[in-house]
Structures are given as structure tokens and as C-alpha cells.
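Starting off, we have a lone chain in the form predicted alone, written out as C-alpha cells.
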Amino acid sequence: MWETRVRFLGREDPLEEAVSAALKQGQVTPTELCQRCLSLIKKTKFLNAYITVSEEVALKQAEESEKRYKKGHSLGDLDGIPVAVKDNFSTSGIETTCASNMLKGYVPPYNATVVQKLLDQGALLMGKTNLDEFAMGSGSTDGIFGPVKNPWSYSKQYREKRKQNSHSENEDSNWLITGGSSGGSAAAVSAFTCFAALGSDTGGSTRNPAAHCGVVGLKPSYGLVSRHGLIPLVNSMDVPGILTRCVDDAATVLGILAGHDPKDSTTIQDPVKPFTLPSLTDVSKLCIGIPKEYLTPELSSEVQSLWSRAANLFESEGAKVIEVSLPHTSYSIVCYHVLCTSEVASNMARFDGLEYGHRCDNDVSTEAMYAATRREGFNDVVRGRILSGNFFLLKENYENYFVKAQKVRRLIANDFVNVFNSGVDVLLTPTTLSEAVPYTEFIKEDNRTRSAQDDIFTQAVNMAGLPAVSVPMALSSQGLPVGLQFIGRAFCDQQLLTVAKWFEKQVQFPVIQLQELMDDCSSVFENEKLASVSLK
């Protein structure tokens, strides 16, 4: 259900109507609806969100989905709403970059299958989202298009809190940052651009955006959604990830990606039925376990209280909340760092300047060719995990490291099996360590440092291949967001999403105030009385 709010002088009055609704009923038009978010995207152009922009694209796409909603014969739920796709998703006539050298320019001659199946439901595509360079990073600052900046930096929250404290109001050097890698994404959901977007996460990179932004993002389980036409960063971790406003359309959206692609082998075989997520009125038969081991000296004191607030928020309404041990936990960063590069640098390979991509001028020999090439078209992040990663698969260290973090890798996936195993349902963790923090401040730590701390409670999840979502909670002192992850069993999903609708539905997270686009926002559905557009 793609659900609207009323919002009038700060009251807030949940409708019935869901946008597909208004849609089928022709209160608004595809058409009205796309102009909308282009609009918005052009308006929130300096937040740096997308790195394509499909206007032309889209608003074929939604003269389309208007002829079909005349004729009565909608596709489904996606039909005439607005979506967007990280930029390492293969768009067919589209660009897709990676945010990188190496890719400018190229065209993909298909459609990833996740994206095909968006387009199939009659979703109008708006755009591709910024990253950082290839989804390496947890910033969205590294990519060569620059920094991606959140939209609660510009939000009146925010803005209070900064003006209580004293601060001063120069917005240009204390914006913050968006989380990565899929920062783009979480930016264009927050902002009002779209509805729902594509991410990809192999080590939080969906769910630590989706924290600092103030949005859900959920990563499924491995092998529930189908990777092919995403660009690989590492093969055995990747997942497409989805970014909404609401649980709900996480679970609609999900319904659409998941099931079988024969043109991936690693997605599950069973049919997948549509994941409808009832309304938990009792959590007293759920059992919920908080890793003693997440409880880390790094962990923001503010962060920590609402996890806290959050197990005593199940406790209260009857759920059994028990401390966990998942004893591995303190080897896995280093582990999942091993494998993550070794693949990195294996995947990395086919950019040679060959057959497609950037290719240098140099003409001398083919290795000088290679050479300048790469040093041209990856960046010094990039450079450096392929160098790490070739490091731990060279003949004498291959035992040492790739085989020995692979054995680590299991020992961690059976922590989590032997908690599920007894008894608990779900996990209850922080996301992020803290809050989006301003620009200026992450970038003094490089890439690596960054990465290894901000993964923390993340990439274990991508190792065992288990769903989590990221919810937001609450916003801190700063008036910003915080986000908490529920981590389920391998393939229960939709338990998964059932028990975070329970718990957003029990927190009533803000809804972000943009005072400079409320011009915008307000009159999307101004027919209907409807003042910003905010699924749910």
C-alpha cells in the first residue's frame, strides 16, 4: 500500500486512500504524480542524489501507466509510482557508472532483473542515485559525481536543535553526510523524489543509509532477490536492497524482486507468494535477542539508550527479550575485510579497458594499456582494496587468509543459526554507531577506517546471508535520525518485516520537515487535500 499523510500545521491524520488508490480512482494522474517528483528533483538538485536524471523516460513511462488506469487494467500496486535505481544497476539506454571513471559513458544494453521487474509492474523510473565509487564505502562521498548531502541537514528539526546549541548557521561547511554506499537512494526517498528505491547492500550498504536518512531499508535474504545486471562487488555477499518510507512498501516492493531468476543461480527455487504483512496486535509469543557483543565501547551513549528503550518497549508489551551471545562476533570485520577485497579484486579484473569502459590512450603494449587504464579509471579506494584483495590470494597467502577467513566466515553464519536455533525469533541491534555526522568531520578518517567502524553491526548479516531492515526510531538531541536493525532467519523475510511494522507503528517516527520544498510537496496531491506526499 503506497500510503499518504495529511498534514496540516503540524497535525498529522493517517488516510485510508493509499496513492495506488487515488490512482485507480483518477484523483491524480501518473502523469501529475512524475511532474511532481521531477520537480522535487530538481528543487533538491544541490543534495547531489542523482547522477541521472530520466525525465524524458519517465514521463513516457507514466503516459503509459495513465492510458492503462483509463482502460481499467492497472498492473499492480508499483503501477504510475515513482522509483529510482542506484547507479551500479544495470538500466537498459540508460548510463550506469558506478559513480566511476571506468564506467562514464557506458550504456548497458539490458535491464538488471530487479529493474525489469519494476518495469514490468509499471513503475516510472525517475533516475539513477549516487554511490560511492563501485559501493565502496559508507559514506556516498567517494564517487567521482561528489558527496551525496542528507536532507535532514537542510530540515527544520535539525535546523532548531543547531540554532539551541548555539551553532552557527553555515550550512554549506556543516552538512552531513548520508551513510553509504547506497547514500543516493536514501537521500531521494527521504526528500519526497520518489517512493521507493533500489540499493544494494553487501556490508550495510542499504541499511546504514536508510538509518542516517530516516527511512527503512531492508536487505532480503541472499538468494530471496535476484543479482543479475547488478554490477558484482562481491558475489557471495550482494543483495539488491530497498529503500521506502514505511514497512509496508518495503514488503510490496519485496513481493515484486523476490523469486527465481534463472539468469542468477543462486536465487532460491521456490515460488514466491506476495509478502501481505498482517497487523501484529500481540508480540507476547515473540522472542527477541540483543547480541551482548553489539554493545561496543564505540557505540554513541545516545544510540545505545534508544536500544535500550526499544527492548523495553518489546518487554513491556508482553515479548520475551533475552541477552544473546554470538561469541564470533569480534573476528568478523577483519573476516568479512579478507573476503570482501579478495573478491573486490577478482571481480575488479574484467575492467581492463577491452571490451567496454574507459580506456586509456596508451598504445605501447597491452599490460601498459591495462595499467593506465586502471590507474585512470578506479580511484585510490578501489586501487587499494584490489591491492588487498590480490595480496590475500597470492599462492602463499591463500591458505593463510582467504581459506582461513572462509573457515571464520561459517563459525560466524553458525552463531547466528545456533541463536535462531534457540528460541529467538528475532535480533535486536543498533544499525549505526551514531547519527549522520557533518561532512567535514567523516572525512577525516580514510576510506578503510571509515568502512571498518560504520560495518560494525552490519556486514555479519551479509556473511550469513540473513535479512535485516534498518527502522528509524527516533530522531537524538541533534534532531536527527537513528535507526535500530531487526535481524530474522535465513528466508523468513516476512516475519522479518512483521515484527518491525509492530515496532514503527509503536515508535511513530517524524516525518522529515522540509520547510524550502513544502511549496512543492504540499500541492502533489492538492486535490485530495493532501499536503506532503510520505508513504506511511
Contents of the next structure:
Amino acid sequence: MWETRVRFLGREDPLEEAVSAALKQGQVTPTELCQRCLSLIKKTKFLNAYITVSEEVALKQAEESEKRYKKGHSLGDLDGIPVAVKDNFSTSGIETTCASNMLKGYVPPYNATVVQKLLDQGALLMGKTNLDEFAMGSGSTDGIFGPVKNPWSYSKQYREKRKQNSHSENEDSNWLITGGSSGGSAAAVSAFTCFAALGSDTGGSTRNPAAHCGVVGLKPSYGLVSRHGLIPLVNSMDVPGILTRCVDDAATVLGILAGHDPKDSTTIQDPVKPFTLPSLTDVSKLCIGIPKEYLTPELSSEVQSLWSRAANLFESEGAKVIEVSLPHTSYSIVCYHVLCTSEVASNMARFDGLEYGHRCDNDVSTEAMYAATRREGFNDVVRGRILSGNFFLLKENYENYFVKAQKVRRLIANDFVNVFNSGVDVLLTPTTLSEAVPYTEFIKEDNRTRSAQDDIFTQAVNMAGLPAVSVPMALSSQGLPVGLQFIGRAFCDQQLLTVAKWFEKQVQFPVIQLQELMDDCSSVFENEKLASVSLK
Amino acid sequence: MWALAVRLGLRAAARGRRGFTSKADPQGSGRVTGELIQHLERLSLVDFGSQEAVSRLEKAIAFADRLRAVNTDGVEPMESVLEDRCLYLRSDDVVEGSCAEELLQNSHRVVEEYFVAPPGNISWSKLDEKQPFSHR
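Can I have the other form now, the form predicted together with the partner chain, not the form predicted alone?
Below: every chain and molecule of the assembly, starting with the one above.
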């Protein structure tokens, strides 16, 4: 009988810690936990969050975890905890597709470093999650396995609001996007199918879906977490992202993933230790910066208002809240567009059908074979970015576009440096322009246009290499999650998360009510107290 | 007071949501010539596939042209945010490898320990293959 109750209102006990404690105390076994999550994955299949469900692998891992717990030798906080991984991370023996025909059927012979680290800690790999093809997009709608549906589309909170607004009970036709490109991971965490998921973040791909799905999305500082095994998009901006249901869990996972990796020379060599986040009670020494240029006309009035409320919250609790300026903000998305497409053009060159991935039947010549393979393997979005990128890299354009963008990048990075040097600890901004929109509305514009719109608050952070986290704040008038973004100084991820944790506790974001799904699963997430928790 | 400043800002900002598309990205300025298309397709070894894709490129270029407005005199290009640090170089010791068989398994065409490619000294010409912009 499933006895464990987990208190999740108020987020006082980090979910992973609570579950980890339950595992240690034998209140639940890793196998039971695994089976519950697998069952939920099956029930939520319509969300299309998973591309591959690694059921056998997960159960086997659960078995081994169970043996360790019985002997009292658990590997740590993540031992026996179900996690999911975005399908652009290489997983040994498990298909890794990047939601593209180019890699359909590709089975990597190695694990990405971050995947290996999770496995070394005993985490259970539930599966590979859905994304936009090659992580290009802001909706998780452009992959070959179809779009991911936002679990909130099926939440009591959203449905009740829709009934109130006398919309027809049209169950599925107006479902909402998850945001992207790590939409599958965000949906997987949001729908309780796992406790943490890996995403990737090049321009906001972890934070954007986190905001739309009401979960925490962390983009660590560039150089803190290894990119080895993350199929690259933009080498100078990509970062593995972490999606969890609370800030403490994100900190736990970051503590495990961070650190120098000899296989990724862009990871810093400074020693990194896992950390626990203090529970801030006094924010009077904190200085929060509000970048005025982020108040754009496109920002929805609801998000604006929540942003303002958040600023007031900090101020009313004694923090110093000041307006700051990031003068080059309006050029940031343009700069990102040029640098991103240029690096993509280069990174996608490896897909030629010869050593791995899709290969067409054309054998006339190498070039003909490559061209046909790439035509068949890549979707319009990917091809479009390759062509744009190569345009900017043409000899006659290189200085005016690529090098120019690199210069603007420095100006943007310097904007942040100047603000942080003026005494600001953390910046507070919206994550997205509005709450999640229906798929039917989202697809009215093309991928490039949407990405340019939706990445507006998130991509500057990638260009500057800073850590940033999206924390769910409140529900919109439609009953949908709105998240806000905190941006920290480089390598001050711990400080950033400490502030985020304080904020999370203040706002008490409601839990998604997926009642129909939960009924059969009876108890994991009922509102009752956990008897005793402390691990440490 | 922070709240007041934001309220002022809220009033000052335009109402509603204006999409990017209404911000007049100039349509194709005719810079994407047939020659350029062929050149890019040859370099990228992917094809545009449709007129729509060409106009998307034109929009992308117009979008990128906004960078001209930024004064970057005396600014050095930034290649990496970690430019102030030394790139890690590991020592030249063999620690792993000998996995040829594993790696060869991922390829569609292999002979013994070779990846097999079609002949390489034939330049790719679109004209031989098909008309430009034909849909797949």
C-alpha cells in the first residue's frame, strides 16, 4: 500500500528531499516510485512530452537503487529519483533524435556528461523528452514527433476559468503550447511524471517552457555545467538547463551537475561543491534591479502587473529595488539571431549522412548525397537557419554581420557587468510576454518570428553567459502560470537561487490540479504532511 | 516609490500586444538574387525548397540589418564569455578509445573499418538535379 504522503503546499519541503527521505526510511521503494511515474507517463501520453520512454532501463535502475537502500548505501539525494532528459542529450543505448529525421534511429554509444552524473547518483532515467527539432524554436511544436501539449490545458484551474467564460466544453481542440524548446521536459515535470528533467538553454529554451508550465527552469552560468554530449546548437551560448518543481530541487541537481569536465574545455576549472540553499529571512541587504528596457509594448498587461507586484514584494520586505538600464536591450535579439544562425550553420555541417544519422539513397557523388540527406533530414526551420547563417558568414558579409554581432554582444555583456558593478545583486524581469497561448494561435506566425518575439527577455542572458532562473509566480486570469525571471552575476548561481527560493516561498504558487489523472494514482501527491523529513 | 514608477511606465507604454510582424521589417530588398541562392545552397548543401524560404531569408537579413544602428567603434568582438580565462588543455594521454566497432555501427554504409562515401570529385550542380524551389 502506498503510504507516503508528500506535503507540497507551501514548498517548505523540497520535493526531492522529501521523496529521498521517504526512500531512505523505506516508506516507498524506488521500484514503486518508478512504476507510479511510468503509469503517469502512460496516462499523460496525450501530452506527447516523451519521445522515448525507457521503461526497462528505469525499472532495472530502480531495482539496483532498491538494493542500495536495503543495504543503507544510497548514493545521495537523487538515488532512486525519476528524472527525464531532453532528447538532444546523448544517452548510451537509448535513441537520441533531437526530434529530427536526421537522427531518427540514432543510438549514441556514450552518455552526455550530465546524464552520466545523474546516473552515477542513482537517478532513474524515465525517458527522453520532446522538443523543437534540434532545439530550434520557442513552442516545442516543430519536431517530427509532433507538438507537446501543456499540462495546464487540462488543469482544473484553467478549465474552470474557461467554463466561466462560457467557452464550449471542447476538450482538446484549443490546447496550449508548452513553450520551448525544452517543452517536453517542462511538461514531464509539470505533470508529475518525474521529479527533475534536463533541458537545454541557448536563448531561453529552458526558462520559457518553465514559465508556461509553472515549473522552475534554471539556466546555470555558462562554463559551470558540461556540454559534452549535448548536441550543440550555439557552442558559445548553449547550457544544459534544469527543470524542477521547486527551487531547492534545482539547486540539488545543479550541485550534482556542476563542475569541471575534462571532456568539455569550456567548463571552468574552479572547484565546485554541491550546496544547500539557505532560507533567507532578511532581504534588507539585497539590491534588486529592474531593467527598464524590458518594459516593452508587447508585454501583456497581466505579466507587467505581476512583475510590478513582485518588485513591490521585495521592496516591502526591505530590499532595495531600483530601476536600472541595459541600454543595448533592443539590439539583443537581433544580435542573438545573427550569432545563433551563424553558429548553427557551422554546427549542422556535421550531419552529412556518412558516420551517423539519416542517409539518403543518392550515390552519385558525395556532395549530392550530402545535399539530399540534409534535405530529407532537416525541417524548414533548421534549413532556414543554416542558410541564414551561411549568408552572414559569407566573405562579403562577415564583417558587417557576424563580427558586428560579436561586437554588439560585448556591448550587451558589458551592460550587465555595469549594472552588477553598480551594486545590484539580482535582476528581476518577466520570462515571457504572456501566459501560454493556444497552439492554433501560436502557429499563425512562423518559427523565426515567434522565436524573435518569445526569446526577448531570455536570450540576452545567454549572450552574457549569466545564470538565470524562471520561477512560477501566480496564475493569470485564465488560470495559467506566469513565471518571472531572476538573473544573477556570473558564477553566483547559489546567490541567485537563494533569492529565487525566498521569492518562491513568498508567492506560494499553486499546484496544478490534474485531478482526473491523479485519481487512480491515489496518493503520491495528496495534501498531507510528511511525518518526518530531515535527511541531513 | 517603485510601484509609482511602474504605474507611470504602464500608462506610458502602448496598450495591448503588438507583434513583431507589424514592426515593418522591410520586405525583400531584392538582395537575394538567384545567384546568391545558388551560392548559399551550394555552401550549405541544403536547399531553400520554396519561394517562401527565400522571403524568410530576406526578412532575416532585414532583421539583422538593424545592427547597423549600433555604434561599435573601438569595440572588440566577443567570441566567448570566458575570454578572461585560460582554456583547459588536458595532457596528451590516451585514456579511452578503441571503440571503432561501436562507432561503425551507427553508419549506414560501412566496409570493414571504412565509412563508405560516394565518389568525391564530382561537384554538385542543382541544375542537373531539379528545378530550384520545387517543393519536396
